[in-house]
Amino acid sequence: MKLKANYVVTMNKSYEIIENGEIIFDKEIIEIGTNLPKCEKEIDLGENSVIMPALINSHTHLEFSSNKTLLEYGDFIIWLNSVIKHRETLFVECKTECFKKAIDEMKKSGICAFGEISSTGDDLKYLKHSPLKVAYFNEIIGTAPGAVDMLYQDFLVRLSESQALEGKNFKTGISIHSPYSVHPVLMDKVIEIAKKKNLPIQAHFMESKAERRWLDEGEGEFKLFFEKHFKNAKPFIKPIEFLEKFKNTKTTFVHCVYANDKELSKIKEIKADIAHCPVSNRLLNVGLLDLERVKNFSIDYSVATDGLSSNYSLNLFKEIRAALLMHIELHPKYLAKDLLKAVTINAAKELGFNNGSLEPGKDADMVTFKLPSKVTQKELLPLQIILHTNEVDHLFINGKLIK
């Protein structure tokens, strides 16, 4: 099949944008360029049309998708207490239709793949039928020393159940919730599995000032939080010691708003990535990741929506538009290019899928849509895409049109 568009945004290493471009594909991309050979089926997408790689939402918590107005925003610890209070209610209320709505919203906004953090495994029965590609991260959480063995055995069962679904469209990973919420012995056990099985890892890191102070000093709001909920009054691990554990793994650290230069240097050293969730960070009022600083350390980053426990939408175009408007110190023209990379090729690398760019041999995971009018300056195309796109006209996954 061949598609023709006014603009083909490849997201390849040279960030090539092909005007009046064409793409020939089956399950994978066969050829891309201009004046390509004739095909039996050809579609000209018309004026102001764009073809680009389908988007990838690298970090989500779909278990919380029933939340609308129940949880409290504006302060990280207040929000966290509300999550603990309402967690079971939200999980019970999110059944088949809830997951379907979440996936439909992502699908309409051109998302072909997402990383799902699963704390219970209950979502597996819904997500195994997902029309989108899934990177399924089995999460481990728990600090009580006496519960390590029980938590580990439960984790092994969940991991085995998800690995039974492994295939081209479903990958399995591991999630260490955070340095403050997982016992180091438990961390070591599951990280060792990730190393042996070459599984991707995600871990929340330095999301809030409260986490920063707790891990550095053992004081502050988290001290009160742990005394209230878990009777644990001191941190188990220092931040650098935590990061060291992820050597020789494929890890993405989520948030990193309060990561210091020493920690960013360590993240770079172990060749990890960062997932940036700007709307979530804003609603929890924790601050904003310094993207220029991250770039200066040559760390790749993705942009993700997080879950509906700390967002109002799973639409990635809305997310990167929010990022564009929040990062006021960065030039919008250049930031726009980085943000499109963050939800395509960078996110594909984090999740381990063979997509994220339009190049021969890559999976034919693509979206098409139209801009409201012609873009006269090609270098402004990424910015105009972010400003004017909410939903796509067509979503292809492995060359198949997803309806």
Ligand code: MCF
Given for the second form:
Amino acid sequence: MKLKANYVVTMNKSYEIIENGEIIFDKEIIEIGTNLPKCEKEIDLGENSVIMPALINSHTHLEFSSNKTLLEYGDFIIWLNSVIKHRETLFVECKTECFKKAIDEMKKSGICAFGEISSTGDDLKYLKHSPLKVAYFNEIIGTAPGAVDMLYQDFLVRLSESQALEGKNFKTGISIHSPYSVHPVLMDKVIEIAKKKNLPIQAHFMESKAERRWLDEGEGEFKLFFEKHFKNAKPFIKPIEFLEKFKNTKTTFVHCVYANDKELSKIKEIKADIAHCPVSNRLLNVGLLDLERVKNFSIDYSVATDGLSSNYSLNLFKEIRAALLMHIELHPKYLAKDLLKAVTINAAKELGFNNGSLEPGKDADMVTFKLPSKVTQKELLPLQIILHTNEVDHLFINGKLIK
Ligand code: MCF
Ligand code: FE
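Let me have the form predicted in complex with this ligand next, following on from the form predicted alone.
After this comes the whole thing, all chains and molecules, with the earlier chain placed first.
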């Protein structure tokens, strides 16, 4: 089949935007350019139309999707305490309908794939029928030395249940919750598995000032938090040692708001990525990632919504619009280009899918939509896309029309 649009945003290495472009595809993209050979089925999308790679939400927690107003925003530790208090209730309340609603919202906004952090494995029965591609990260969390064996066994069961679904549309991975919440013995065990099986990893890292202080000095709000819940009051690991553990893996560090230059340089050295969740960071009031610094270290980053546990929406166009407005340190025209990369090609790399750009041989995962009027300067197209798009007209996954 062939589609034709005013603008085809390829997201290839040279960020090529083809005017009056065409794309021929079946399950995969076959050819892309202008004046391509005739096809039996052809659609011209018309005035002010755009085709671009479908979006990829690299980091979510769908198991928390029943949260609307229950969790307490405005302070990281207060939020964390509210998660501990309401976690079970939220999980019980999120069943078929709730997962469907979450996936529907992503679908409408043109998302073809998402990275799911699963702490229990209970979401697997809903996600195995997902119309969107899933990268399923089995989370390991827990610091009590006495619980290490039990937690590890439980993790292995969840991992093997998810690995049974492994395929083109379903990838499995590992999530190490964070440097403050996982026993180092557990970290080593699961990183070993990731290395052996070549699985992608995600880890929350340096999300809050409280985390920074706790890991550096063993003091601050986290000290009180740990004394209250877990009776242990010493951090297990230094941030740089934590990062070192991920050498020779394919890891994405989520948040990194308080990562210092040494840590960013280590993240670059081990070829890891960063997942940036600006709305979540704002709502938990932890501050804003310095994207200019991340760029100076040449670290690739994705932008993600995080879960409805720390966001009001899973719509990635809304997320990158928020990012565009928040990051006043960067020029909107160039930031917009980077943000589109963040939710396509960069996120695809992090999750391990063969999509994220429109190039021959890539999966035909793409969206179409229309801008409200003509764009006079092609250079401004990414910015106009981010300002004016909330939902897409069509979403193709593996060449199949999903929306
Ligand atoms: O990314 C946000 C904020 N940082 C850390 N964790 C979570 C986020 N959203 C949900 N979580 C989950 C996490 O996966 O909340 C639990 C973990 O299972 C926090 S620790 C009780
Ligand atoms: Fe998260």
